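The form predicted on its own is given below as one chain in structure tokens.
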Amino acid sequence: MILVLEKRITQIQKDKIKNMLSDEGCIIREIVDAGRNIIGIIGNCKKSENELRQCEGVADVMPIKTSYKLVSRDFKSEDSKVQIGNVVVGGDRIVIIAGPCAVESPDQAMTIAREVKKYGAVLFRGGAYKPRSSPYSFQGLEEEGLKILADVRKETGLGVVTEITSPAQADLMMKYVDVVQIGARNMQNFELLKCVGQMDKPVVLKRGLASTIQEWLMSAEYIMAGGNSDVILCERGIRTFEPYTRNTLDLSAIPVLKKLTHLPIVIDPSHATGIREKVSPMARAAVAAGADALMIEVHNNPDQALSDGPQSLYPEQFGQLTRDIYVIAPVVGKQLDFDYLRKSRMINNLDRDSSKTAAFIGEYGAYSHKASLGYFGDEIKPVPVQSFKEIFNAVQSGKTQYGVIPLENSLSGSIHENFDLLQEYDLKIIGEITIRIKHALIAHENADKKAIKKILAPPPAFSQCRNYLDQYPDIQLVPVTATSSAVRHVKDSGDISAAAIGSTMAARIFNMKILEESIEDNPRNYTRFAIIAKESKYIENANKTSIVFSTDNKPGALFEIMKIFSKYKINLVKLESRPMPGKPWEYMFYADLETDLEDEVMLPVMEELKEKSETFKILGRY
């Protein structure tokens, strides 16, 4: 049962409710969900729903009909996020967990850890205790293996994940590792579930070999009932009649779980298939189906592996897989961030007095808001402002640490105002992120699409939805600054004949109805955002540079610049001209180069560019 508390409830009223429920032997969990303060009640509460409704401070009472309570979507409508050091599982960024099936030696573990980190892994997996089908198989290095995992974390900065097989190992797990894993064979080892439920460690709960989704969720309930809410569900294949693969990977479990539970989901295609060549296709499919994370087995010498070598990827194969995931993830509204750990370290190294915020245009739910979450996760607080110039002013003055600005859209082209502001302000581009733009038509809950008389949106959104809007020539188009602002205007107006073009995220935030989804002209609708800051500290291994330059007004001047890029084999990925303020028919050129121009080896390039340019400025390296 769920108690929805009134917004103005006092602490005395809340304590009275909690004490009353505790006296009756109920397990209670207090959370904030979708802006509501909620108390979840587990156990046989003697008071009826009507009696609970009469309690001071209670706004509503709702029963949870499923046998699993705390893990249910009824209990918590928002997706849960599990924090593991600087890594968050369940957010906008795909989390990659990789490493060998078993820790075999310090050299083996460290070698693989460095490789998987290089290719995008943010957590390292490796078994120290190995429950095997045969008593004669390698059973793991036990505590020595845990010590090796701790050394890997210290050396590489990767959090470590390993399996716990007995409650007797709990103290060692607390000492050495970051995440404990309940293996498939122990999914219904209830004493072990109770044990990890009392541990202050995130738990990866693997699905049993022949377990239903309901049984799996009930095992997660054991852990959460014990007080540990940091649970991640791991689908690793179930046993079926098909003998070709080791198990059958149940990808349909992903959308089913997304409906039933708020817990994040990781997919283990290695144990599911048992065949190296099948791992990558299943991993790609898992991301497309909505998985929050992947757990991949990688070994530098799989033919000599002491456990599960045939299903382990070579490091180079793992690198190819992560590159594929990088391309696939934005299609489903996710990101694979190769700079995940560097960004977290950069943010944690900020001065305590620094504003850990990022300004974006519009309201919460804007695509710029989503870009901020995709780039920073929850480590930087997004701050809405009303104009692009206000973003630049906020960063320049130190009011916010970062700014998130759209630079170009694949359908409507460049946002020229921001290119001009980059030239005007002394700020640096420190990163970029590309997200897919899926527009929805959003209105009030009781609105009728046939009765819509006006639609609010920023001009680029109108441009991107031209084919859809041309079907309704009599509808008035009202321009605003941002899609989320459009949704708020419609919400605040109370006008059921008005609609907005915006994101499904904005519709959810403002509790509005989606009349129609995906109304953009082309599904290949992407926007590239730049992250700006006052300085580019902590940028390592940059592979892209943005510049602005001007040339003499004479024939062949631009060609001379292009010859420099050709001479040094530098790939030019963008070139755009913009008028110079106050100088009619004279232009600045903006260019993106696939190189780090501030690297020492690029000094000759820099000298030649400055020599051939009338003005030259580096906008950022990232």
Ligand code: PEP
Contents of the next structure:
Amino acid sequence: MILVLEKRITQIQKDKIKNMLSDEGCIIREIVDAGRNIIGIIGNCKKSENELRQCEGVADVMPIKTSYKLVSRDFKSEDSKVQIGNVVVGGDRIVIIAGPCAVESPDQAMTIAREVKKYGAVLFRGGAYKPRSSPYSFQGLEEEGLKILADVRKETGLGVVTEITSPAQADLMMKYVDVVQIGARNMQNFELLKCVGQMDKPVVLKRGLASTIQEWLMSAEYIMAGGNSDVILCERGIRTFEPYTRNTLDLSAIPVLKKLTHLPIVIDPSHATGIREKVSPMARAAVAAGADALMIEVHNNPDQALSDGPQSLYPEQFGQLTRDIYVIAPVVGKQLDFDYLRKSRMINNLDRDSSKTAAFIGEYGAYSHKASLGYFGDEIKPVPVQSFKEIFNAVQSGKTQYGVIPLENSLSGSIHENFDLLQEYDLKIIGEITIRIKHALIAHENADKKAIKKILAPPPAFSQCRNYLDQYPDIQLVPVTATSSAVRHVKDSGDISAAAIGSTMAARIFNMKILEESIEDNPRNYTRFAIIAKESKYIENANKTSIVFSTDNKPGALFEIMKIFSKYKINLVKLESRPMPGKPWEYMFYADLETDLEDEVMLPVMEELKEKSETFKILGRY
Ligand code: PEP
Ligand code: MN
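Can I get the form predicted together with ligand PEP as well, since the one above is the form predicted on its own?
Okay, now the whole complex, with that chain kicking things off.
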């Protein structure tokens, strides 16, 4: 049963409810979900739904119909995020866990860890206690293996994941690793589930070889009922009649689970397929289907691996896979961040008095909000402001540490105002992120699509949805500053004949109805955002440099600059001209270069650029 508490409930009223439930022998859990204070009642509650409804301070009472309770979406509607050191599973960033099936030696583990880290893994996996089908197979290095994992963490900064096969190993696990894994064969080992339920460590719970999703969720319930809510579900293939793969990867489990539970999902295509060449296709499909994380077996010498060599990727193959995932993730609203660990370290090392905030335009649910979450995760708090200038001012004055500004859209082009502001302010671009823009038409719950008379959106959103809007020439288009502001205006106006163009995230945040999804003209609708800050001191080696320059007003002046890029084989990925303020028909040029211009070896390039340009400024390197 779920009790939704009234917003203005007093502490005395709340304590009274809690004491009454405890006296009845109920187990209770308090959470905040979608802005509501909730008490979940698990176990047998003698009070009827009606009796509970009568309690002072209770706004609503809802039964949880499923046999699993704490893991159910009914209990918690928002996605759960599991924090592992600096890494969050279940957020906007895809988490890549990789490593060998078993830890075999310090050298083997360290070599593979360095490789997988280089290619984007943020957690390292390796078994120290191996549950093998044959008692004669390699059983793992046991405590020695755990020590090696702890060394890997120390050396590489990667959190480490390993399997626990018996409650007797709990203390060692607490000492050496960051995440414990319950293997497929132990999914219904209830003593082990109770044990990890009491541990203060995140748990990866693999699906049993022949377990239903219901049984799997009941096992997760054991862990959560024990007090540990950091549970990640891992689909690793189930037994079917099909012999061409080791198991059958049940990818449909992803959307099924997303509906039933708030817990994050990791997909293990290695044990699912058992065959190296089948791993990457299934990993790509898993991300497309909505997986939060991947767990991939990688070995530097698979032929000699002591377990699961045939399904282990070579490090380079793993690198190719993560590049593909990098491209696929934004299509489904996620990111693969090759800079994840360095960025998190940087954020955690910020001075204590740093604001740890990022200004963005609009309201929560804006694409800029999503860009902030995709770039920083939850570590930096996004702060909504009302104009681009306000973002620049906030960063300049130190009110916020960072700013998130859209620079260009693949359909509607550059956001010129931000290029001009970059020129005006002395701030640095420290990073960039590209987000897929998938617009929805959003209105009130009781709105009727046919009765919509006006649509609110910022001008670029109108132009991205041109074809759709052209079908309704009688609808009035009202420009506002951001999509999320449009959603808020419509919400606040109470006008059921008004709609907004915005993200599904905004619709969810403002509790509004989606009248139509994907109304943008072209599905390849992406916006590139820049992250701005006062300085860029934490950037070690950058791949890209953004510059702004002007040239003399004489023939071939721009060509002279281009010649420098050509001479040093520097790839130009953007060139944009903007009028110079107060100088009609004179232009500044913005360029993005695929190089780190501040690298020492680039000194001659810098000198030539400065010589051939009239003004020259580095906007940032990232
Ligand atoms: C493993 O992850 O190495 C493992 C043994 O997996 P599973 O429990 O899925 O077979
Ligand atoms: Mn394995």
